[in-house]
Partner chain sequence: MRFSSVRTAAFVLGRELAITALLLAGVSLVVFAILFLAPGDPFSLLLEGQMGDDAVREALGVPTAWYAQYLSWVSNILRGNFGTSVHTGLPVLSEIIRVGINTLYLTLGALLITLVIAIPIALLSARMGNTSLTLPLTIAAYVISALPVFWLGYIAIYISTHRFGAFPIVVGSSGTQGLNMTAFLLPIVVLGVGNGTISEVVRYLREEMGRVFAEEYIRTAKAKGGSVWRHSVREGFIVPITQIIATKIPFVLGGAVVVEQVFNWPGMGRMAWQAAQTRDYPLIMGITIIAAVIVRMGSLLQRVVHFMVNPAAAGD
Amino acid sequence: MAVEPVLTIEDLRTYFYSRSKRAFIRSVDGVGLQVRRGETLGIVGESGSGKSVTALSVIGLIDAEPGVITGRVGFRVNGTEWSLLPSIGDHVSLAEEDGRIVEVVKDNRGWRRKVDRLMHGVRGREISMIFQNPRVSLNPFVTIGSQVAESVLLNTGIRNRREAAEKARYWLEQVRMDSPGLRFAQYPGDLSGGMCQRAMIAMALSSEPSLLIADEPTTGLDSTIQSKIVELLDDLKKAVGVTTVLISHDINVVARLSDSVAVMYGGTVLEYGPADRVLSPDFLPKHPYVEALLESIPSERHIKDGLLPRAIEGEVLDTVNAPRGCRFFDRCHRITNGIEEKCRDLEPDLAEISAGHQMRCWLHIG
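Could you show the structure of that chain by itself, in the form predicted alone?
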């Protein structure tokens, strides 16, 4: 029997208006994904591909206008389902020209009130997030123990402060905090970056959430600490079994921790499927962008064959000027004469090329 999805995203679009360019930044442009219970979905891609904005849109943390304009986000736990984008159409009207959105009118104040009411019982309790920079996310004037205990009080059934403090110590031990009793009484400024990240992970897991979103959890840490955090996340995945969305530009981290992978570029998903297919250089077919990403990362294969990693030519797509055709068109080295016109003028659908494996490329979907 198929495991039910905890999170289902359909046609998610999050746009921001650039006053200087008098145009929309199409940060997320038609993304659809699923995460099944107990699994880890990895989202990879270069900076600016829309990974973090996708996650922030799902949990209602987009402040800039207009923000989310279309889509459906379904969240299902123990037979109960929430719509995390309720009645988005009641708050947004769109004007289109030649199939493209050219004008957005949105009641942002009304939408924000609605989302905040909905997320009050979901965000932090059923869905937790580990943010990119733990030093920024932690309050520098409150001890680590108090911050984790406060999360316990806010997001669990525990109301006694002594019990909450005991639970906080338990989670600091679970994330292998060095000398957890000592760190409990210290401030974020007294801790290393790796320790702050462990404190953030403890805080995120303290509510025993149904879904954990980890946004670049190893960014800004040195390589030794990165390795230890990845090992910790791997062990916690096996021990706790929490459903996870892992966002990273580090393909090696995603390959180690993920069951399935979505590769994003220019605000959309170019390839989506099992991690051992999408991120294996030996598994074909492969989207040209994914192939280029894998070729740009030093690996055992490079050492064995005496090859140097190859940089991806060109610049990351400016989604203000997203092309009508393939988002990767200007950087692709595999375009043939037979498909060049289609690649330039017509964006391919995300189509299934084998069971559970989807790709957005005219080379493979004809």
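Please show me the structure of the same protein in the form predicted together with the partner chain, now that we have looked at it in the form predicted alone.
If you are looking for partners or other molecules, they are not here, because only the chain is given.
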């Protein structure tokens, strides 16, 4: 793998302080990922596993006052390297009492200013983001065309309004908006959810970013629209070849579009590797959580064997009181006598089980 990584995330931790619980909600708890140029990294995981928080941390859009973010986010394009995470130390102080954090004092404005300074010229220009719920993610008071054109004006060399509008129209065509000329002058309220998501995609691509982060781009749309958006993303990937982080809990979507996949659980990555290995039920070994996850989605296998998809039993992990050992311990069906103690008491590392394939499970790291 000689292609250089565009995005390198190391030991990212994003904690929100809950005043009522007097403890941190550890939404992202030590995530490390890499995205290479031209590649699509898929992130899957149940609701609440920290996928969105990971993405928002990367582009500095976490806006919870008593939140703390640590780790390293490196971003590298054409030899220019950015470090996108300011060190939190200057802005946060913690008050501890009996080993419990009782107060988090954060200079939020100072922190925000620093983040915004670091992100200047990166957010929007080099990294674009597509959000879930396209209808509320577009400004309802501004026409579709103006919103795309604004992104062109802000993030490309184009300074002329007419040229920007021209470019916006071009991107609306690229995302196969129906009658783009008409849509250009319409407001988001006049468009369907699917058309709004196309507009969002056009807006995100119009800055010709080096990295596109798509957080649940198909969720909330009805299923025929979903598959059309997936098709569009697939075609755009081939045509434009933009490096992408694709977040979705729809495993079929991720399997179709991703080169590599990270499976998140309770704020950590449990398995990370090439998509065709991680998401193929037939490829062994499998992480017990991923195995359960794959069994929970309807697939051709279920139809062929006359089986029903099986939901993963148990509760989604409580990220305040995470267990000492493996985070999946309470729900795991693969624990053997030999490793039970370890599973309970010691968190396994994310270890390489074969070249480019990592897993966090005592079963596979002996």
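Take the two forms, find the largest set of C-alpha atoms that superpose within 1.5 Å, and that set is the rigid core. The structure presented is a predicted model; accordingly, all values stated were derived computationally and were not measured. Positions refer to the first chain, counted from 1.
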item: Shift of Ser87 between these two forms at or above 2 Å (CA, core fit); value: yes
